[in-house]
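The form predicted on its own is given below as one chain in structure tokens.
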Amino acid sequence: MVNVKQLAKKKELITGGTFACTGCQAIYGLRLVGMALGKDTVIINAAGCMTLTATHPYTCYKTPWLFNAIENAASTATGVAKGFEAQGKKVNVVCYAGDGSTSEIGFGAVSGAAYRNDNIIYICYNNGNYANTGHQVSAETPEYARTLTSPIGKKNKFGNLLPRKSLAKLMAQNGAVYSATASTSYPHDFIEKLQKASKIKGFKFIDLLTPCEPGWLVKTNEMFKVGKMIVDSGMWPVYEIENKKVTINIKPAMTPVKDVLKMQGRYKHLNASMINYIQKKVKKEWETINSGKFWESNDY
């Protein structure tokens, strides 16, 4: 369990001032890796929306930080990781990368850090589009949801048609040795797994849910409140995988998804059909997850 007084105490790696945009999560989320796994901890960025949190010559971070092309970042985490290892030195190497890039442009990179076990943790900060260049439709955007290159117009009624890939899933069957999903909303969960995972040696996947306001055009006091409420509707399954053992760690209350859906503009087309359509979907998700058939599941 998270001791929420020690947390207190200790110091903000990271500092405010940043171009990134009011509310952002994918900062927020930052904010909980420097307080769950302190000083000794380099951070590698992918090109994506967190470039904007260190533009030369201003950084935000206490901890070092590197910048990196937005197909590369797991391959520089690599490198970076058995420099360390190579010098008998303990130090969390984090790359902190979009979802664009974990889930599509860097995919191999990730996959192969995967597949060799590499000694870093992977946090794709989860905001279902390609945030920093216009809010593109990503592998991670959700089905239904309004994008600029799946706008609503009289060819297009619907928004995304495909649903998004199931990231954590995908890294447990690569090989991580430890994968999960977190949310923003949820800090204390967030930091018990990343804490976990700077106790075991290998590669480490986390997948973070981090709301967009500008992407999901939400208001920016709603913007940890949409986060828990996508959890609590079930839209976000959360969850680790350790040795294939799956483990749920927040059971949602299952609330209405037409409640979370209709404080994101992204979903402002939507027509009772298809909000009904994505609530089967959900429910039938969670019957099989709960059946114990996980890995027959997609995740919504």
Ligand SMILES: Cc1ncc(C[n+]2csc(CCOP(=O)(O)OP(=O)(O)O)c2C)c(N)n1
Given for the second form:
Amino acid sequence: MVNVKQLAKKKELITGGTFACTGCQAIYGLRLVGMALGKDTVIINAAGCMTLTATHPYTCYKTPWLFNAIENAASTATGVAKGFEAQGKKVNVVCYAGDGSTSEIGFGAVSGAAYRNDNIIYICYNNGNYANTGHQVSAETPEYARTLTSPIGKKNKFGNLLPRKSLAKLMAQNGAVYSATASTSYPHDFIEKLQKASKIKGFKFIDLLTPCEPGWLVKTNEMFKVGKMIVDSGMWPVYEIENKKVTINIKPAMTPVKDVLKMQGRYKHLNASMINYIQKKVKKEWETINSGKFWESNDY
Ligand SMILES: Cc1ncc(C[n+]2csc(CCOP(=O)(O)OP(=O)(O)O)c2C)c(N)n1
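Given the form predicted on its own above, what does the protein look like in the form predicted in complex with the named molecule?
Then the entire complex follows, led off by the chain already shown.
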């Protein structure tokens, strides 16, 4: 297992003092990218929260950073990767985009890059909402979560009514040679996945769970814990897919979902039967996965 503390001493690509929120797991995810891949890395960013961390004339990155429109970061990454290839240079081209960009607004560009098997590492930092614009629903918002556009009121007692897309699965089906999920609360697993991805030629995709303090309404000092508890409850299966073969990387303890739901203000409106619905869905999901029918499960 990689030693994250030792890596941090050697390879930090991010300086202290950024414009990210305190406890932001998306910026922590980028720190881990730097530790895993080192300085020969270019980051291509889609408009979102991370954009604020590199706004002219300020930047917290010791590595090149390209800001893009929310729709086309994957296409830019393809162009950058082709440019380095033409020059015979070995550089990690990392696309770092939010879940709104990845699952909806920029989905065509990501899907196209996977289909063409372009040589990039695409990381979706998944905070389950359009955070930068005030926390609207995305296709990655979990069922029943309250957001700005799924408010709780007389007409809606549930919050978001649609289930999440399974992005890692979709990307594998779109042609990704390597597709995985990860969590910033399990940094060694994420780092190992990045190091593995950097050695594979073609389109690599990682769906990274990154809790969001103002969107999820979690205490700052519980940001790391909430991510860990989501994985441990089974709500965020951690796996990788290569050549249609699926490996579950972290076997969840299946702790009760109610414990992690109550840490998040976005679920404050849930009653016992709604919590029970979520718990049953997670249990069923894992029964499907454990019976070898991974492709039939939905990823809660
Ligand atoms: C076509 C388009 N629509 C909307 C916007 C406004 N916008 C800028 S950032 C952002 C939120 C992006 O959400 P996400 O990709 O989930 O990243 P996060 O904000 O969570 O970091 C939006 C909607 C835009 N820049 N371009």
